[in-house]
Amino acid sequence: MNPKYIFVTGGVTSSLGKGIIAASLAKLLQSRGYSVTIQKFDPYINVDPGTLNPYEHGECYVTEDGAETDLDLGHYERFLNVPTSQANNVTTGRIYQSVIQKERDGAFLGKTVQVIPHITDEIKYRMKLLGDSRKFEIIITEIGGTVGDIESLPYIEAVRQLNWEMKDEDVLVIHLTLLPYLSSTKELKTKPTQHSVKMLLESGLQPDILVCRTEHPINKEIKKKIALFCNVDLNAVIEAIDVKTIYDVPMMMLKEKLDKTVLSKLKLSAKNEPDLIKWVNFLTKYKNPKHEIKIGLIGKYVELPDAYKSIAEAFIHAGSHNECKVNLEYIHSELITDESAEHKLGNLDGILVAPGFGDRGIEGKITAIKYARMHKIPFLGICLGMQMAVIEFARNVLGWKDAHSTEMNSKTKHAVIDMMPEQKKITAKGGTMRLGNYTCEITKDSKAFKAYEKSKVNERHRHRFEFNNIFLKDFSSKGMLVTGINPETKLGEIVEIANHPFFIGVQFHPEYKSTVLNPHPLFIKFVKSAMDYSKN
């Protein structure tokens, strides 16, 4: 069977969950015993996200593969439980980049290169790419941006060119849209979809199914007004209505019967009735936790909270699992002092260090974790969370005062935090950082071996810098073990202290591979922890 091909688009504004909904619809399909996968194709021209400020664009998300991509595929991959990869994201830079390339070895063979047909055709490509592999038989590609804007355009055309060239039950178009509420005359406004559906059709594409999002629900009337005047079946209004958590989006889709409407329009049969059954436990331990914590998030992004998308997901899938309610608590790492650290954490039942780049913030962050170290508060480290926390052992317990990373101290006598040697000599920013999977050997007995209740995990890396291990002795000796090393460049991958309830320092991302249905186990243990230091 080929592949069908579901794009969702969004208008009216930005911002709406337009990679929840297409989560959502995947996990239904995929529920009922459909092989699916979704793609972002977003419309700025940097190559990938991994250049950009998260203050710009949120979290950048790491694949398997070691791709670095939009934080809507960490959604795709926490609800349909299934690894996302290179192909799953793709930029308008890496498309101009692409055809550029083409154009210089001659491809073209001296054709006039432009947007129609060379960029839309490369767009194509990409979008059938997944497609090709004959491994999915639903793709599910999410444009960003918002209709109407001139960074969309070729994206939308190449939709309408597919949209044409395949069968009317292969390719299914799904447009997300605003019913703004107007308080003072207490109705729900048709007008911005209708414009919306509108620039699309000025673009030749006609939706096929509308999701409509709304503070208030949508009444019948409603719904056939919007199905007159947008060309749309009735049923093929959808109401998405706001929920406190997006985990509610799936079970409010299946209300809304949006996978059946799906299904119906691709000829496709329903298979079976969809299997939530687990789902629906997670979602019952989480809304009913018998516990409450509150963890401390320390990071220099966090007047951006999508900085740190996949730590906040992965809290509330180890909270369920743990049927506690964790309350995460931003704190920026420039507002901590040895003079505020007590009215900053003395409140809190554990607290992570966050990942991040560069030397603003940084000892604010070395401060909480002395605080952690100090007052045994359970405490995790990320990557960056990890290498100041060697830092902190380094300069409180060694008494090396000038120990430091060479990423912000390149003439420290005390280089506890050092640039791998593979990365010296690259100049280039964008991907070449060690990102990806890679295997992790732990020590047995060790807090982390209790954790996973495994000797050998794969993680996700995103980093340039590493433990030292010319100083590994003297750390042991103090009490700072190295229990996860790289089993083929011995780079230590985890730190713990011994005398110490809850102290984990780790190189890696465990973020990123947490999911609805299999919580982290680091962040597992970790709430676990939390728990038992509140109830003390």
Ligand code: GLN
The other form holds:
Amino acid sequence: MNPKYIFVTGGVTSSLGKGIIAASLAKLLQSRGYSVTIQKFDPYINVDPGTLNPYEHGECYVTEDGAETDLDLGHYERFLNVPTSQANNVTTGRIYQSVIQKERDGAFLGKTVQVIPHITDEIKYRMKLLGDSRKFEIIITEIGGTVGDIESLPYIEAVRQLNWEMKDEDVLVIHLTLLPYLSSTKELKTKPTQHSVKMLLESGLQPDILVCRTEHPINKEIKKKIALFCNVDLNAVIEAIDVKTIYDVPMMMLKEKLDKTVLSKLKLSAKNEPDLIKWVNFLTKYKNPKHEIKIGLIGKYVELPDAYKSIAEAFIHAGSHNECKVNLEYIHSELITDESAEHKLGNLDGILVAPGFGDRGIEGKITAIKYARMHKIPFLGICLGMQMAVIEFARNVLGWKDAHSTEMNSKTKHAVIDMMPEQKKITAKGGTMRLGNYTCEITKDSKAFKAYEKSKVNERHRHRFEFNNIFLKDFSSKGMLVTGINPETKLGEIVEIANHPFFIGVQFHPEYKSTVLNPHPLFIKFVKSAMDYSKN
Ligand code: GLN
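Now show the form predicted in complex with the ligand, given that the preceding structure was the form predicted on its own.
In what comes next, the whole complex appears, and the chain from above leads the way.
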């Protein structure tokens, strides 16, 4: 069988949730027995989102193979429970970078290099890459941005060409739009959808299926109107009504028969009925919690919760596993001082200090960690959060008041967090951190071991600085132990405080690996400890 390609475009406004619709459709097709992957094409000129401030596009998600990608890839993995890779996220920057490199290499034999055909050819080549690998039967491609944007045009043109080149039954275009509701007249309006389909048609692309975001149910009359004016089958107008959780969307799409419509258009058999038992089980536990806790997430991008997307989702997975509602309170680290700590943190059952870069807000993070350590509140520090836990311990337990990370203070005598040797010669910022999967060996009987229940794990990284092993003995003599190390480089991966119910700092990012079907062991244990703490 040829690989089948499904393209998902968006119209009317941005932020309609193309990523969630793509992931939900993929989930349904996967649950029927198809091997599916999802990729995202982003129309911005950065080569990848690794150098972007989280305020721009939210969190930067990291894949196993060390690609710094759009946060939608996190949704793909959380829904499908299958890892993505570098090939699953492509930006305009990356497309141009490789076309320009080919031009420098003389690959175009004296021709003028142009958007069409050279840029569109490169886009098409990358759109087909995962299909050509023959590892997947269905490839869903989400086109970032909104139809009508200037920067989206080459992508729409590439999809048009692929649509023309491939057999009808091998390609499908799904267009996601919005039906605004006018409360004064109590009606859903279809005109913006008609216009956005018209815009696609101007580029030569007829959508096969319309998924319509709406706050109110779409009646048959409106569906008929949309079908007629947008030239699609009646059963290809799909209602996507607002739901409480993104994890309801696959069930909603199942009810709307999106998967069946897609399969029949692709001339694929429905195979078995969707096997969603585990998914439903997760949802049932998530919606019927028996316990409730409050966790403080201490970070400096808290105005934009998308900056900590994977962490928030990991709490949902671990919460459901523990049948516990996790109320996440985002707390700005710049507002935490010795004076405000009690007021800001006193009512929490657990404290998580988030990853980050640079020195804004770090003193507040250190103060929050001190509070968690002294009050024996369950604590999880991720990446920068772990590094700050090491600094806090050095300053307040070992008594080294000048202890710091050389990221913030290059002159300190107690550089307890220092740049990794291989990082010292690197000056370029893009894609140069320690990225992706590395092995970590865990000490038996440690807290981390109790969470993982194994002594060897693989976790994803994104950092330049590390625990400075010169001080290893000083830390362990006072009770902060390194309980996870990289077996090859001996880099410290996990620190914990023995004399504390749950105090763990990890140099890696466990949140990237948490999925609906595989909640992360550290998050499960952290939530469990917070539940125990809340009972005291
Ligand atoms: N800024 C720190 C480093 O580069 C931590 C990075 C992070 O939290 N992802 O090592």
